[in-house]
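Take a look at this single chain, the form predicted on its own, given in structure tokens.
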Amino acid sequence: MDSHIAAVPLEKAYRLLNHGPSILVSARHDGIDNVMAAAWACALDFAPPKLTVVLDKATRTRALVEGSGTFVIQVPTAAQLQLTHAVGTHSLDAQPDKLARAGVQLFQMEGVEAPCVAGCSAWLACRLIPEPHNQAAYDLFIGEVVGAWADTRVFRDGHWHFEEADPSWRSLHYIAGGRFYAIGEALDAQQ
């Protein structure tokens, strides 16, 4: 494991998604790995920590999540713009070498079944909480966060430090049509 990756206490895991980044969803089932980009993910609960993510019926990743019952949510960086766009616009069914073409490098976090994407700034390993109605009607999946990690170059002491990190570590925020924004400067409200 990369020496810059540190565990994040589960009670602080929601902070990894609280700033609304585009995310990568990875899953593995029956020897098949896939990664997709998603824009609709958010923290849902604190104890135990839970999150939601929308996974369209047409995606291969959704079938892998439903088959395995596990997945990982990753926060990609500005340096991963092309990778994020590629895994979000190409299907594994249509392009079996999608991950290699996009330059995705996978690794295993100890105790996590689903693969993790290297180079991201945060990882949240999840156990699927089956909600068949929500999944069928709204493509809405709920995951219980069972492990969380972040790269200490940009997240430490329970907080993001984008303003201190190289701009390549900024999170991506998808708008539409291939347009992303990177998170901007920090602004502090008066206390």
Given for the second form:
There are 2 protein chains.
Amino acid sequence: MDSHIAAVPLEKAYRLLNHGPSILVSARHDGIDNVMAAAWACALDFAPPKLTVVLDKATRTRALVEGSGTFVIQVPTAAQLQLTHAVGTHSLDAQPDKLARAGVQLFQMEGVEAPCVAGCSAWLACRLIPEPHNQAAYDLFIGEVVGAWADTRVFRDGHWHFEEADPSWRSLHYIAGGRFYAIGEALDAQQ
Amino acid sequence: MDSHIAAVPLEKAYRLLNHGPSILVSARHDGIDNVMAAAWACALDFAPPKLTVVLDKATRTRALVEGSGTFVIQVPTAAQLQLTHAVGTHSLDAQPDKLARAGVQLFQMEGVEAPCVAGCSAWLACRLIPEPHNQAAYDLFIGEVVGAWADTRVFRDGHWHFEEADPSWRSLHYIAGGRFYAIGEALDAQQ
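May I ask for the structure of the form predicted in complex with another copy of the chain now, the form predicted on its own having been displayed?
The complete assembly is shown below, putting the previous chain first.
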């Protein structure tokens, strides 16, 4: 494992998603790996940590998540702008070499079944909590976070350090039509 | 209505939330108004637009949403940093003058039952889609967006203009312990 990757305590895992970044969903089933980008992922609970993610019926990743019952949510960086857009706009069905074309490098986090995307800032390994009505009616999937890791160059001691890290580490926040915003300036409310 | 506020076509309403800002939830029931901040809100569908928001059982706002079946999700600005933190950390039960103390000014959007918070950048009027299991098991509420508006100084023609607007208009993205990040630089992926 990359020497910069460190485990994040589960009770602080929500912080990896709390600022609403666009994310990458990765999954593996029956020897097939896939990765897609999604803007509609959100923390759902603190302990045990849970999250929601919307997976359209047209996506191949959804079938892998349903088949395997596990997935990884990871936070891509500004350096991965093109990769993120590419895996969000191309389908594995239409483009079998989608991952290679997008420049995705996969690695295995110890003890995690689904593949992880190298170069991200954070990874949340999830176990699907089956909710057939939500999945069918809303494309809404709930995961329990069973492991969390981050790159210590931008998240350490339970906090993001975007303001000190190189701007290439900033999270991406998608709007539409290829337009993202990077996360910006730190602002501290008076307690 | 403030002359800068303009309706947003419902098919573009998802863009108001797509970048994952922390939001304010407002609701009214039986003559009681309340506003709370939440980081766990997310777009759920395009057409008709839907969203999810997590409302803890301890919040007064949740009871107002359950009672009235309507609520407004609005996007606060960097200028509202202290207001946002205040309505996210104080409860109406413990502090009956919570809204006045936080500096919240409410107004009515025409045709919307729930009150709106002045000074925000965008407003999404929602009708609760009752899902008792999600509400009880996960504190997860689903709303259909029935009206959307934005302040044209920062969102117009279906797009955010954070990069041209004054920085005080930037959206807020909460982490923990009073630490927010403002949204940052625009990044365009090559198509």
